[in-house]
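The data below hold one chain only, encoded as structure tokens and taken in the form predicted alone.
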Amino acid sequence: MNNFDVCLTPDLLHLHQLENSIVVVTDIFRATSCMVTGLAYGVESITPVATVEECRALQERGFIAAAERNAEKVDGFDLDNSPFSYMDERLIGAKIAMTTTNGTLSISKARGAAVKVLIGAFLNLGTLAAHLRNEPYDVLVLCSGWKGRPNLEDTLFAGALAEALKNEYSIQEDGALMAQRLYNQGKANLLSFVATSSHVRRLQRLGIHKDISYSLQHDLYDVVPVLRGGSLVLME
């Protein structure tokens, strides 16, 4: 039986082995949950870079931009980082490049060691954890958390996944059982149980309510997003 592990913050990475292992990127609120929203919707494409100067080159090259630094849209791109901006039929067939404060950082961090890298989001959940079911190798969901730190968003995530391949992977670590008991204990009302945490009372001083609920819906879309060449698409 493989391995079912959480990181709990982008800063912890380097504890974990990724050689044989699948990384699971998560950032809740909001960059996989636009990630998985877009190519849901029909983007052909998203290229993810640590850096806003990355991401200004690409939108030279003809892509659309998106960039966001500390919960806001940065001058002069494109997109922000709000999952409905996703949902314009302009963006169709769209190759968008995106930085985030901490999702895309996340990605960057991840590429290469493993196996592959996927995004997962609450919208995601069951079908991500129907393809893991199926994969030889052990799983490392990345917690993107918040500038170094963990979040409470993320880890819960990690634990609903968690939870949902309890049978198929071992978890014996303790960020992934911490994650599991959390989920367990919160999933009955996610949006009463993130209520009073960090990026959620960030998010609320912008306005960005309705980002929050719908980010926390279970299985909305049936993509798996993968990062091919650079790029993130649709697992085929």
The other form holds:
There are 2 protein chains.
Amino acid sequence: MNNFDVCLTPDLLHLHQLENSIVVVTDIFRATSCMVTGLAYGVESITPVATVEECRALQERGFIAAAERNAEKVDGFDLDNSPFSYMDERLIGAKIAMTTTNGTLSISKARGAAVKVLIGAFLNLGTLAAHLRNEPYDVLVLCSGWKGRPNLEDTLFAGALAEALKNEYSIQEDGALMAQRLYNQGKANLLSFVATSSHVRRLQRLGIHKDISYSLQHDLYDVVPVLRGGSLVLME
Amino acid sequence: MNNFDVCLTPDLLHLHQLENSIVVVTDIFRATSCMVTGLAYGVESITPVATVEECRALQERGFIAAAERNAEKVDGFDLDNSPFSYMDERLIGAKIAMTTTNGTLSISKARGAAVKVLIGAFLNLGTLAAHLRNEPYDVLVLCSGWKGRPNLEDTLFAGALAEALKNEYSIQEDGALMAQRLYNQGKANLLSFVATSSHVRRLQRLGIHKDISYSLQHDLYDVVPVLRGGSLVLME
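Follow the form predicted alone with the form predicted in complex with another copy of the chain, if you could.
Every chain and every other molecule in the complex is listed next, the one we just looked at coming first.
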């Protein structure tokens, strides 16, 4: 039985061996919820970059560019970090460049070493789990956290995936065990369970209530975004 | 209201400001459970050091020396890492030097920057909480984890202290929130709640059952170990 593990923040990624692992990157509020939504709505590709400067360089080369820092859109960019902005019909077939405070940084850290990098959110949980059930590799969920610290919502997603895959994968480490327990504790009402988390309070100060409840919905889309040649595209 | 925060592993300590914080170091299985037990039984001081070499140097200067690596005693040292070894009458008044895989490394990382460093375990939870209720500083629980990774038992202790201090301190960050939730989920039967954790499985392979159940007992001792001049002594 292959191993299912969870890395609670990118600042702990150095403790994990990725050579035989599929890495599932998650950033529930809101980068990976945006990615799943955009690709499900027909965006052609999303190129995640770590810095605002790289994002601007891609914008100058014709990409539609999305840059977020501290939960707000950076001046001079086209798109903000709300999943609802990715439902725009004008984005069908578009190439997007994206940088966010946490999520795109995680992807940058994971790429290269892992077998492949997939994108996970509650929005595509079931389809992602179904895909992973047939994989011969270990799985590591990389939670993006907040500026290096663990956060509740990404941990809950990791726990939800652990729970979905508990018959196919073995859990050996406490990070995954704690995530799974927290998800089982909170799953009956995730919205209320995350209500006092630091990032929800941060987003609520910015008036982003609807993004929160949207991003906690399970299985809205049957897509699995995968990183190919530096860009996220839908797995066929 | 001052802030109560939790650092899930020493590898994330760089994300925390310690200038206005009391740091409570915990390593439930088994370093801080040993420290609390030893000092409660009359050991004069315990000098935590990060390396086996430093421990040997103190042994040569007359300290009783305890060195543990990977949950086993290192050859050539006097004491192992079982709390029961610290109940020995011959240790009354003794000066002990100690190095362990995780716990003493945490103490080394915390000292210097923090207002003070205290030692926490379930064994002295109530007395420690009572002491902290009267402090004017922030509190950070530093979980020692296992080789940089978070672990369940230290997280549960952090959650127990969060729960004990919830009326006196404010929780702003998700690390503390997750610890508190996990403790509340598991507190009715901590022994069963930790039974599948990685470190319990590791210790059980070594036959150390009784150390596990002992270290999960609340409030056996009314002591607060504090780091003074590089050594742990009882707070008067």
